[in-house]
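Only one chain is included here, represented as structure tokens and corresponding to the form predicted alone.
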Amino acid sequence: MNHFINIDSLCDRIRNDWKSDSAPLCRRIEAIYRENGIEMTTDPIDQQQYLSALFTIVKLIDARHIIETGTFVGCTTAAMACAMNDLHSDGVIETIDPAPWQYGGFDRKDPVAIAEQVLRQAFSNRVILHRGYSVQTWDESRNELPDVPRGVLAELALQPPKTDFLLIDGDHSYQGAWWDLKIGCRTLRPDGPRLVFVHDYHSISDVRQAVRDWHRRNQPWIVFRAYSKNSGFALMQCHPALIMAERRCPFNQSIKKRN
């Protein structure tokens, strides 16, 4: 397994592949999910390079463990266990959302249940779905929050670090992010490739914050890149020290947005 990953060749390598295969992965998706009764069509803005990032990714490293945060319809997760099938990885993904009946700002009905019957059938030996929220909700404008576990995140956390490659695109207020951030990255496998990856950074004001504001509290522990075209997304990757650093600090679940 690949544990030193230049990010800037990484990135290059991202870019490349929006280009020839991004079209080709998207229709692959579509595909699974129509052969199990769910007609989905991926947003060619924005979706397509975003799914074809996560794929890149994934292969690259040979990632074996994946923590994601939002899991929708699972487009996303079914992407990186695309990339771990083409491997012939052992590799696992652990996804988690609370699972309302609908989020704010969508028409899709029970997006998680749509996920949860297309990766359960096409991906039963990779997919974990935990169905309660990373940490708390704070994002208030997700309507029908259901009354689920919380702290699935730092749960996870608590258990050696396993993970090489943290996906964040849940709860999208600056608290969500930050705390998704913080709490994700102790669950990094110190000795591996200790990728994060925040997706709508540049859509949406309070995630973009909330990264540059842990970055910026961290940055001598971390390599930063971000993406700023459409929804954007920002790649990281965590030196060991601030992992173990995270490790060791309680948690305390109160922070200030800096102005």
Ligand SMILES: C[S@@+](CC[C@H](N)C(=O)[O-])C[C@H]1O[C@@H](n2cnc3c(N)ncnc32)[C@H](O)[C@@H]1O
Contents of the next structure:
Amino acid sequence: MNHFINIDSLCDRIRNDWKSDSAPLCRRIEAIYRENGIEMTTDPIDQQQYLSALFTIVKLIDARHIIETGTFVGCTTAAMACAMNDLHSDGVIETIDPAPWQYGGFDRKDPVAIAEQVLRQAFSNRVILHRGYSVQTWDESRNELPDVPRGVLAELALQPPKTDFLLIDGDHSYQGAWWDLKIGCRTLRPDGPRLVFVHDYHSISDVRQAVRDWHRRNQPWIVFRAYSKNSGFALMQCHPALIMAERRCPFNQSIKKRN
Ligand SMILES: C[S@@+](CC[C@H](N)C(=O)[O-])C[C@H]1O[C@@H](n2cnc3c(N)ncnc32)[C@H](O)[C@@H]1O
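Alternate state requested, the form predicted in complex with this ligand (shown: the form predicted alone):
Below, the chain from earlier opens the complete complex, with every other chain and molecule after it.
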């Protein structure tokens, strides 16, 4: 396992793999869905880059434990599971979603049921699906807010930290992104790669602001890189001192958005 990650080398690898590996990866993921009875077409620009970036990261750091907020149809989970399969590792992905019947403007009905069908068949040994909210329920604009457990991420954070890679793509409100960062950071293994990836850093201003505020607040303890095209993403490496400080800190979920 590679714990000594140079984030700039990682970003170079992500960019290089976009040129060569992202289209074959997406064909591979589409084939997995097709084999399990679902027709799925990945968007050739935005989603392809996203899936490829995750695949590259998981492969390069040999992530053995991943937490993801926002399962949706499971494409991102599948991309990361493919990387684990290629490494023949015993890696596990825990993915959290309240599983609304419909999410935002997407026309897929019951998207998490699609994820369940495919991921349970294709990656049953490595994917754990949690039905619930990572922290609280803030994202009222996009979700019908099913009545399912809250605080799944906080529950996971009570366990000894073992996560190598945290992927945040669930509640896209300011509060949602902020608390996924703050609580999710506690799950990171201090002696591991300590990487956090936030999707939609470019396309959703509330997500961007939450990431910027969290970064600003913890500046000396975070190595920060951002990709600001299409949906964009932020990639951060947390210092062990930040993880330890967060684990000691009691939380009350009333953070206010800065103006
Ligand atoms: C943009 S989609 C995720 C896309 C997914 N990563 C993929 O590429 O297949 C966002 C998902 O987050 C879920 N979500 C919303 N609020 C959440 C929360 N508090 N915790 C976990 N998931 C949440 C939604 O139900 C939706 O399925």
